[in-house]
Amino acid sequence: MASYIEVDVKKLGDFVTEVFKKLNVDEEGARVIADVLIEADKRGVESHGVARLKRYVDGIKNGVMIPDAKPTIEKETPVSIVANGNGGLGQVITYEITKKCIEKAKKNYMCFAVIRNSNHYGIAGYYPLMALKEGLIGISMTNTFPLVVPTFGKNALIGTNPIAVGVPADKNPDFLLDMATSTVPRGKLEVYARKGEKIPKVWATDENGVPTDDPQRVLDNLKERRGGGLLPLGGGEELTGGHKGYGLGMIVEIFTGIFSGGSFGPFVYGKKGQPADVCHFVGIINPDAFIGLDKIKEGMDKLQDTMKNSEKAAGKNRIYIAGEKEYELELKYKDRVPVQDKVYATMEEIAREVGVNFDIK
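Just the structure block for this chain alone, the form predicted on its own, nothing else.
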């Protein structure tokens, strides 16, 4: 059973920032990465929080993540951007392009951007959150390392490929759906493996394509590309709707890898020792393109209230809206956030390794 250590949010942010600065990331970029990681932990998405720090530190040291890379815009219209991430850190690259998208959407009602040659960008929901803070609608997608087997397939060929959509509300929390198109993301398996717990057999298959409850076995197979992987949303059969999750995953591959001219499917992370060529999609929509912010907020409140105030199933006392649980956790963890003891120990090792002070309590 895993145990948790509560840490100070500001101190944790300063620590993560200093780690990246030691690795030649500039101050602004280091702050962005820290904010994305800690936002995940505050929202209860520990699979994408500071548990990922070692992955980025190793990526920079191994030369597959370029610490000082900035995005370059290869094509631009009043409502679109095609960008090259130049092998940089996904959070920094996507943050910069999302800011540009927001500027365009404010002037021209909407903007859609695609980014190629990037790396893992953290929680997909972070970029719609940027839009929500500006009273705008946000969409974010990314392809990933090939972790998911297609329906009726044996080998992992597409990513967990999350989709995130944020729409402003008024009296209720903003709507924010942030979901993988697989049953679960890889990070969820990592959490279970760290805890030494078994996973449900509808989550993943072993190297022979047979459902398994051993998360470490799945992770090892994926790392070595020995076969098997995560299942699409809906599981491994058409009867349970697995083909729908598979189709959604394909849409993300199209919007990110195909539209940007970058890698897709099994070709992401295709060259060992080189940048991963992860691809992203960001969409920002100004409510004034439709019925305006106030009326959209009014409609969102009515929609949410209709769901929440409807009759509950037997034994249930609450209906949730996408993003509501995470919103409530963020309020709870505003100043202090729990991190798993193993993650805490890893951060302590990183602090010694790169030479920064480790004082996060």
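Take the two forms, find the largest set of C-alpha atoms that superpose within 1.5 Å, and that set is the rigid core. Please read these numbers as outputs of a predicted model, since none were measured by experiment. Residue numbers count along the first chain shown, from 1. Compared with the form predicted together with a further copy of the same chain:
- The Cα position of Tyr269 differs by less than 2 Å between the two forms after fitting on the rigid core.
- The Cα position of Leu222 differs by 2 Å or more between the two forms after fitting on the rigid core.
- Comparing the forms between the two forms, the C-alpha position of Lys195 differs by 2 angstroms or more, with the core used for superposition.
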Contents of the next structure:
Protein chains: 2
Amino acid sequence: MASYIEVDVKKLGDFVTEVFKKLNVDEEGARVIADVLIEADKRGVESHGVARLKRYVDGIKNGVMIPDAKPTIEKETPVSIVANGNGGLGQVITYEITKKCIEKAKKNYMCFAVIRNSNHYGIAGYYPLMALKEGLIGISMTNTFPLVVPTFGKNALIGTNPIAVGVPADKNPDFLLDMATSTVPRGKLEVYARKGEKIPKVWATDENGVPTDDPQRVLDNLKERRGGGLLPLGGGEELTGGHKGYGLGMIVEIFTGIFSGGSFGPFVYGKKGQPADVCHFVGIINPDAFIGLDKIKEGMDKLQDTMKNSEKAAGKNRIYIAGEKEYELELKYKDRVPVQDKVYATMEEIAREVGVNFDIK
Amino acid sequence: MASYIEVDVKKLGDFVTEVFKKLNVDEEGARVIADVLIEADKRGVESHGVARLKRYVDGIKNGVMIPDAKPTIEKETPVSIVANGNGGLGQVITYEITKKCIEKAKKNYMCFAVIRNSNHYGIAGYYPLMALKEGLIGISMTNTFPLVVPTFGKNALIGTNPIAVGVPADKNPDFLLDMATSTVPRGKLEVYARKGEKIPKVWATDENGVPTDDPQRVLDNLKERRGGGLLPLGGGEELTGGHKGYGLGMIVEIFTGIFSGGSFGPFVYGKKGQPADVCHFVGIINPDAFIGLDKIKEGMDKLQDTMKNSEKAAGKNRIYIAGEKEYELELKYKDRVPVQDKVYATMEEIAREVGVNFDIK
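Having seen the form predicted on its own, could you give me the form predicted together with a further copy of the same chain?
Let us now look at the entire complex, which starts with that chain.
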């Protein structure tokens, strides 16, 4: 089992900001990346937190991520934006476009933005969270490195392609669904492989495209691109609904890569040493387009209470609402957050490498 | 096995239209309902085709569906509509609002409509198909009778809540995902129960909320509301992604019932002998909001070809695109469509009952 070191959230934020500043990201951009990464750790989504710092540092060094790139708007209507991320850091690019989208939605009831030529943007839920803070409804999707096989296909051609949707509630925590459209992310296979445990047969396929319970085999195959990969939500067969997860993954490729004129499917991260052309979608809806914020909040409370107060299945003691677990963790980790000792050590190394002070406890 | 009778599509349309006219639906409305139902049969979605005719006839007779109701618009912005279906037939209500939404999207780049106080609207894919015919992107969702349990819950509190998304392609058939957010619809359990076969354990739960392989038990429990029901896409456990299907089902309740100020979850069909207060969502997006129709069509062809031409998994010989199977059936059943003999007999009965001529062969 991994052991954890508790660190100070503010100090961690300052440290991550300084790292990115050293790598030629401007002050505001560096703050944004730090905030998106640490938000993930606070919400218990370790895989998308500061554990990723090394990959961003390497991405900038390898020329995949352009540290000082800002988005340019290539097309704009009162309710939409088509943006070019210019190979920049996904968080910096998407934060700025989401801000613009929020302004438009406040004025014109909604705004949908598509962004091409960007990079990994952190947790998909961060951008709906920006909307929620303003009393708006938020949607975000992104395509990713292709790890998922289409139903009946042998090769990983689709990203894990998360969909995030946030809707404000009143007394209850805001609703925030943030889900990969694969059954599980790759990180989950790594956890099982480390423990030497078998995986459920709806998670992944082997090099022949056949569902397997051997996580290490899948990870090795993915690394060597020998075939196989993660399965869409619902698994490998129509019988278990796998074609639906595949369809949802396609929707994300369409709303991000196709609508923006960028890359999709196997073409994302398609050229070594060049920007990855990851594409994002951000949708902001003003509650005034529908019955208004107060009534929506009231309805959301009633919906959530109805689910949570209903009878539990045998052996279960709680029914959750999307985003609730993460919200509770965020309260708990408001000031101090645990990071894996391995991640802590990597950060210490990065500090030395880029030449910033390391004091995050 | 069911045996089938082939009927003439045009004659069937005229017959269904005449039935609804006799039941006090106006000519245009009756045509629309007939078209939505028969479109389902042509696309191979028998459960939503003329097999439903009896339920509509009964719905009108029982006062659950108001045959001459038209939608009224309660709120309108340049890009949104909030409508009251006034207890009318879902197809009539949603067709009219979708037409208005299409006009708005042509002018203002997009339009999202929410509709409350409606009824079963047929296949969710029909309304995106209307958008596709105009070179637009279409989305539709509806809540339904509560048949699905929340993750870790005992009782069926959420609808099967389909999501449909249509995006135009050029040489390939248009992309059309039309999926319930449960692993399977109730009809699938009926098929297995009739054959005396067991069901996969990600389909449904028993009266204690525990996954079961006994379809008859689930159907009986649902009928008596004894607990249990269909499982969300992904099954009953977080391990297999069930919380994601549950989250998607909630999204549909929110976008339909909450945003419209109508009923949601267990409150849909909540009052016997009264309108069901089914709620819908329709979204139309003009491709000009993004990179434009021609480039989107080109991208869609490339995406589809990439999937379809990729290597197949062992034992599989074809990779499908959402909507492709249905499109091929629609071509096949353009003029003549098979209906189950049982359904044929029921239609004959209805013809006698309401007093219209029955000649559909």
